[in-house]
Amino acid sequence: MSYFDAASAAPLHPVARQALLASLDDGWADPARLYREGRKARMLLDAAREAAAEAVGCRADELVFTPSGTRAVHTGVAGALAGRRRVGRHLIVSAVEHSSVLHSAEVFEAAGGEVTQVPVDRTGAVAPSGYEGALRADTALAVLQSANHEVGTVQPVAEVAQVCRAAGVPLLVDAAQSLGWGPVEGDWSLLAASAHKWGGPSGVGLLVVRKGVRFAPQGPADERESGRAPGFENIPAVVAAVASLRAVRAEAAQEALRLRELTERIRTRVPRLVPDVEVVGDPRRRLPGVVTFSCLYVDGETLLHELDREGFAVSSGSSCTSSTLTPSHVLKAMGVLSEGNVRVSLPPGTAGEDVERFLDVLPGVVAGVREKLGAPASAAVAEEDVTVVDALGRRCPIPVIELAKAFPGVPVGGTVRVLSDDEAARLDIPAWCEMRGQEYLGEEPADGGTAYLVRRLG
């Protein structure tokens, strides 16, 4: 099996495995106790904290270990908002943040707070001016990911941090996807990260709160981890997490160059090998190992299953692979195609031969899925007028497939009404128009769903 889903969880680094096993004998006791075994555990925990702080670029007493990256985000957002309650009840996030951030924002909003989502461009990047424009006198906190988890786009954290600092607003950075590649630049105030993203064991997160940032931990008080991460520390896992962080950092510069070359192969060759594909995300400011593309006329879940049968583990932001059948909020915010979405995220050490085999297999897999779904083989021009495509009750990617089938019979200047009750159509039909060079006229209510209007330009 070729594992191409490192953005979800990187394989356990050999150094992490060694450190975990080695620390099991000395890291099991309570580090708060003064007897010998407790002192051994405390020494391991303190050494890990010092090493982690050095890797992050902060003071050791600013960093705590949490039970997960998600918990680090939740704790960081809630504590910063509570600590600045007197300033106001306004939170700023980007539209493409990880679900842990958006869920924290939902809880805050339900409790009476206000949330502003800063939009992104078609590559998935925010503009610093977007954050500057969203800042208000009552803004308590701003949040921005260092790099996007679905499409790999690197965000302008340093510039946004400068804007926030000038306004006196702390910026929390979700660095889960990037910390293994290097420290986060800029004058940020809080930072969260997750060990299993860089090859550490699952169940370990980092939360950094800079000195001077007003912070009020929420929930019952606990004396451990500065009161910010209650519960007994999993010291062997913490030691393994930090050991793997140091190890991947030592290899990061060389490995980044190698993975960029491999992902560039995919970015360049997939559109040549597979018709009707959109490669998404910033082509330059992106994580080394992540490349994402979407295939027209393909069911995302079926595509992932077929690739799994061929020996490739990949992930998707397609609406077809989610239990809610709604498009990925990241792809939706970017305004790109969601159907048939594939995220390839290469872990360190990925062999070039595996990438070549993926490129050999992919065209046949996509063609096979399209054939099963009855996708159009070509976009030949015809002159018969077709005005209505009824795709009510049919799920992604069928509405777009039916549109493509009908389109050759529409005269130039003609309008097509696509009837659909699938939420994904709201994203995928405009994306199809952009890919095909046709004009999307908008939507209007229709019996049983929505009518999406498309005009043929050529």
Given for the second form:
2 protein chains.
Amino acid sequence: MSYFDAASAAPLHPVARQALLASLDDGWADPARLYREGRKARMLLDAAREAAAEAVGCRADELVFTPSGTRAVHTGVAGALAGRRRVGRHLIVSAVEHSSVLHSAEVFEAAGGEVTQVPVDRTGAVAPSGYEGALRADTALAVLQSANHEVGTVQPVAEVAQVCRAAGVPLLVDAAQSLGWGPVEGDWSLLAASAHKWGGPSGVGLLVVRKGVRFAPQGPADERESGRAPGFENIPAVVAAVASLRAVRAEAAQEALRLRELTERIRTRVPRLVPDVEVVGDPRRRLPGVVTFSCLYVDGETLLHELDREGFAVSSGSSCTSSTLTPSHVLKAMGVLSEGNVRVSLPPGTAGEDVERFLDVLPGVVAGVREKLGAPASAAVAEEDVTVVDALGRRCPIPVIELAKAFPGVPVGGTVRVLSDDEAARLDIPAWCEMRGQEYLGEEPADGGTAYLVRRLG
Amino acid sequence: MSYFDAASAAPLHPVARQALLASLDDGWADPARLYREGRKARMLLDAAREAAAEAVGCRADELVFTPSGTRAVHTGVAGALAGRRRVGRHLIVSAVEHSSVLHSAEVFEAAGGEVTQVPVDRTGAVAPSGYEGALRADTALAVLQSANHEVGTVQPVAEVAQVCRAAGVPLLVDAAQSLGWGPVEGDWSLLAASAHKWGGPSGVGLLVVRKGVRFAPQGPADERESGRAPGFENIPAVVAAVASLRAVRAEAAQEALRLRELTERIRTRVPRLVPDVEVVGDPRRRLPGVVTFSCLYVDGETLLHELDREGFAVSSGSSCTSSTLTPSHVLKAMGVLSEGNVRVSLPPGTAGEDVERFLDVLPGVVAGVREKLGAPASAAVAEEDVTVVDALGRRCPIPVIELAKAFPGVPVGGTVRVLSDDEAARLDIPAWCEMRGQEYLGEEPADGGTAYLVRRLG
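Given the form predicted alone above, produce the structure of the same protein in the form predicted in complex with another copy of the chain.
Complete assembly follows, chain above in first position.
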């Protein structure tokens, strides 16, 4: 099995495993207690905090351990917003943040706050000017990821931090995807991260709040972790998480070069091997191990199943994966194709031959899925007079497939009206038009769904 | 080292350690993913949930895993209160709940809710009639621990649940101290517990919400754990926690008898071995492994240090322990002595000889602390005319020691006025009067503190 989903969770690093085992014996007691076992636990926790702070580039007393990266984000966003309540009730996030950030923003909005989403370009990157333009006198907090979790695009954090600093607004960086590769540059104010992304165990996140940043923890009081992370400290897991962070950092420079070469192979060869593929994300400013592409006329869930049968674990931001029926908000914000989406995220140590095998297998798998769905061959084009494509009640990627099948029959200059009640069509029909060089005219309400209008240009 | 603080955290059970190791290999991936590693993780999580539900006595889909017992309580209380917001904004708790419950109540009160604290008797037990009397038409939730964490007193949960059920009010049971010993009896609605109390690893709590109970999770949305516990699931720790629960349950009946005999030895012999000791908590309806006593004229922190030097890890609800300067709210609610407080909580497997050694060592340790503090010999009594004891600026247990030293000089029927600015005196001077059969007349404001008035009866 080739596990290519490190951006979801990395397998436990051998060093983390060793550290976990060792600290199960010394780290189980309550570190707040005065007796020997408590003091041992406290020493382990203090040492882990020092080491984590060094890796992050902050003071030990600025860093607390949380039960997950998600909780670090929830706590960080809520605490920073509450700490600056007097300044105002305005929050800035990018449109491609992790769901933990966007859900925090929703809660804030429901409680009367105002949220500005900074858009991204087609590579998934924000512009510092986007944040600059969004800053207001009543902005309490800005949030930006260090790198995108779905497409790997690295964000201009240092520049955005500078813009925020100039306005006196704290910037919270969600460093979940990048902290294993190196510290986050720039003058940020808060930082959140998640250990299982860098080969640490589950159950450990970290939250850094720089000295001088106003912060008011929300929820019931608790004396542990400076009052910022309630509940008994998970010391063996914390020790393992930090040991793993140090271990991956020691190999980071070398491993980044190696993985970058492997993902570059995928970036360049997939579009040659598979017709009608769009590789998304920034080709240069990106995480070393992540590459994402979307395959037209393919349903993401089936594609994942077929790749799993071939021994590859990847993930998908497609609208067609089981956990959700709405397309990835990241791909949507980028304005790129969401159907048949595949994210390959290589864990450190991935062998070159595994990537080669993936490239060998992929074309056949995609072709097989397309054949099952009755997708049009990518070259065949004919002419006939069709105007309405009724795809009501059909799920992604069928509406686009039906559009493509009908298209050859449309005269140049003619219009196709695709009827669909599937939410993904709203994203994928315009994306298809862009890929095919056809004109997307817009949508209008229709009986039982929406009509999407496309003009044939050639 | 004899570790007698299992009520804080139990050492990792060997079965938990094995299960943790085994599931580190199969349980690290994202259980929401469709590929093989994700499915393996999902199967482990599902199996753990089934087993935990069986041990609790609930349906698997009623149980979620949280990052700690504290988080289970926070989530459970907030979700249940929000779920019944339309019914009203009244919460009932006992006066001796864990701080996670009381802090949840504080947050609720700060947001405009109303909280009734049900008092306890001198053993630390609530009366079902206390809950019955507190229930109102606008009561949204009642909370009661299954057993008290500081004195081991078992609460009448089934009776209180019945009273609440009759009023249509859900009861949340904090089962942290008892779940390892057996399921919680009665018709409760919600339940919270913590794995490291039964020999599971840190980082795992559980929250049960019975079908039909209105529940609205608070905070940012997250699809994991039925939307009730945000963040990546900690599957290896969950598997280990449940394996340990099953293991301790298998030995529970036998081990309960054994530990009950050991704690009974402490209950009966400590008052004979050490003068001026009050053993607190219910002598019969109590946890098998917990026994708590308070030593007059002793400072809890010094006592803990001395016991640690002798190789005993115990904890204290004294006002004099380092983490807090206010006396334990539990001892305060019970109206018992708080100074020189020691909680012995034996982990399963504690050897009888360790308890014997504790009983050998304790009298000398207490006498040594008392000598250092200049406490009066417990028998010596004389007669002289003294009325004011100035203990301003002196910390617990000095004010009581000064009172006791002055007392022999007070004529029968005469009054002592103890001046003190230490918060613990408010609790400990009345407790001293009760232990000594003297009359406590009350307190009044005085220059620089408070005057506590005691009449000598004999």
